[in-house]
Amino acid sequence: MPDTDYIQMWFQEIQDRISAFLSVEDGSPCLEDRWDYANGTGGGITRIWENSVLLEKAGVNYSAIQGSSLPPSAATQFQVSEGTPYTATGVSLVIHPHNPFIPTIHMNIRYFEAGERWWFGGGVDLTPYYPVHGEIVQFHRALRALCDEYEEDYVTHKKACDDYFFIRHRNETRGVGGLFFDHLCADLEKHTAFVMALGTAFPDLYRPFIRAHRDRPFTPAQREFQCYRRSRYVEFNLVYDRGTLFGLQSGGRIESILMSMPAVASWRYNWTPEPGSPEAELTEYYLKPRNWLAE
């Protein structure tokens, strides 16, 4: 079995390096919230930075739990036994910038024990609101070689991210992809490595575009599209999202499973972009799986 202080003590490290880079970028700390899980043992760190600078709403959680009994819903999905004891530990964060130029990125990795059963996942996914075409290329390119260095199928788990993100409701992906692997579970060294790497990798990834585009100046109406697109997260997360809805059905702690919603964010009745503006290219070019290293 992996050792579980092992992981615990690095999924810490993670959320400290990733944490230490938002509050360089933004030139502010964060809020920290240390809580302890109520329906069992364990508990987390919960770091908040709202309406600061650079970021209208982030959130960075650290969390290691241990249940005695996995919820029926839980245990039909993960294919264990309902009743089972389970250890559940990992690192979430969400970034939704106040500039619309800078993109929405979630990042998760995770590692679930029940019973004689373990496991990792996680992944990461971009949702930009006015793209650039290169800085996702090159996003895509990141991740790959990372999956490459670790001997990971970028492909398959490149799929998977589109697959899992995608909002059916809507006929949308959330965004523009990234990474999405669940039930790593074949080879302990490589999987605890590829994890521990994507979790370090983070600064890299998200850095490139906070430098670009923090000082680009937008307009009313861009914010105000920024807040429309920023629905369509909320409903994933509320609908499909099974880290959400694990937490709720777990009886986690509320205010750490909802830090991922935005601050603000607007529907309107039956609107659509006008056609051949930016805000229309988003969903009829960006908002579709795209093999984007061939592009």
Second form
Number of protein chains: 2
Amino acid sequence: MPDTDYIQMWFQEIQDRISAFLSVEDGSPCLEDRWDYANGTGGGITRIWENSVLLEKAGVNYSAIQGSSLPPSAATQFQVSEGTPYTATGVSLVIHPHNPFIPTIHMNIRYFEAGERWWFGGGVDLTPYYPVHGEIVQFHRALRALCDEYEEDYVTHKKACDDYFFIRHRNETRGVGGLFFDHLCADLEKHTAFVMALGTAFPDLYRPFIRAHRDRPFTPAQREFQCYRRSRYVEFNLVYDRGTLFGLQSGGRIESILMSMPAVASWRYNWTPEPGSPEAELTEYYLKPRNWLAE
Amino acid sequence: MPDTDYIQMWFQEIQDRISAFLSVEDGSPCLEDRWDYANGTGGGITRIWENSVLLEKAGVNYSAIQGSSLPPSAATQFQVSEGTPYTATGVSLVIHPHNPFIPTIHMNIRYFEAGERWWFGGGVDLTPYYPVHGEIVQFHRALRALCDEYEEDYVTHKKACDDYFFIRHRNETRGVGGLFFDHLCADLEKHTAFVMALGTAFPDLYRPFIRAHRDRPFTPAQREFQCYRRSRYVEFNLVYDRGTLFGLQSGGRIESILMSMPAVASWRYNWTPEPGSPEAELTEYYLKPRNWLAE
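Please give the other form, namely the form predicted together with a further copy of the same chain, since only the form predicted alone has been shown so far.
Now the complete complex, all chains and molecules, led by this one.
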């Protein structure tokens, strides 16, 4: 079996590096909560930036928990009997900046053990409000380079991301995708290296978006559009996201699970953007699975 | 089998009466959309008030749809085979006023046929932000009187409401309850009369809250608390609400299903109100199942 301590040490290191990155970009320290897992053993460290300079709401969470009974959402998926004892550890983050020109981003890297089985999962995906085409292409290029380096298949993980982060009832993707993978269990050393590389690469993946747009002025209408689109983020996370469901079903720490929620989300009945506007282009062009590297 | 046309006519009449009530209270006409059911036959009428005088966001929806295949959320529950053709008709409303002293309210009355089976369901429940104790008691007294008149058991339906509108991951009720009933199928005439009486009583149930508080000034902090609490409404509806899941699974008209969403919802990490404040009293006292009629 894999060396769980080593994996946990790496995950904590990644949380530290990403936290340092965000604190530097934001110019503010985080709020840190250390917590125990109420429904088993273990716990985690949640770091939050809220209503600070750059970040409207951002959280980077590390957890390492042991439970006596795998919840149904995970059991079905991995063909492990419901009720098998399990270990779950990982880093999960969601960043909602104030400025609507900076995309929201989510990353998760995780490791599970249940019975005799172990596997890695995770991914990263980007949810822009006012995307810049070249920046999206660059983001995907960086992800492909990372996959190539660790002999992971970019095309497979990119497609899995488009499939997973799809809001069925809206017939649109959550954002412009990225990578999504689960149940990596073929080669311990290779998967460990890949997952840790993704975590380590995070600041370089996201920094360009911050630097390009952090000082760009925006209008109240652009801010409203951002809040409106954030309601789609809420819809995805509460209706479809397996991580969120796993957390709710396993009696996880609610505030750490729902740190992914934006500070403000708004719903307007049957609203549609002006034809030809950047707001219309977002759904018509960007929120569909696309081969970014062919464009 | 019951006379479906008669039931649908009554439901439309109830939608009209409630719409007229809201337009009078608000002083504004609604926006009306008539729509066809994309995944079967039938359709509905959705009426919306948005950002008007009294109402920040309110919707009253009537629908009468026929589908060729009952979705899993309803099939499991009623022990009808998944895939049975069905008819569903009903009135559903959610009212989110601007003023945080006026509670949000939800009502639903519905009628289903699937295979050889038919049943009524529905209920009404209140979600206050700054509750006034006597008003909550009065609301429940009116519901008990209504149940008594139609030989329905208030205690059973009140408990079902507390059980149903429970946000498990927050360990709190969505609001102060009301009535909830489903699968009423024993006595067609009696159930029809009860359901129609509930729909007809709605203006009298809700008017007192509007009249008592519509002109009451509120602070920005009270407005913020309302937006914060509205995120719990979102959490309930998207994670637990069977009606919402049924709508999403059956390919319903999304904007009519999600009209229940508030205009604005906000999430703050791990926020807790000042001990002893009205905001603390809301969760500590009101958002627990209580016997309002014994108080």
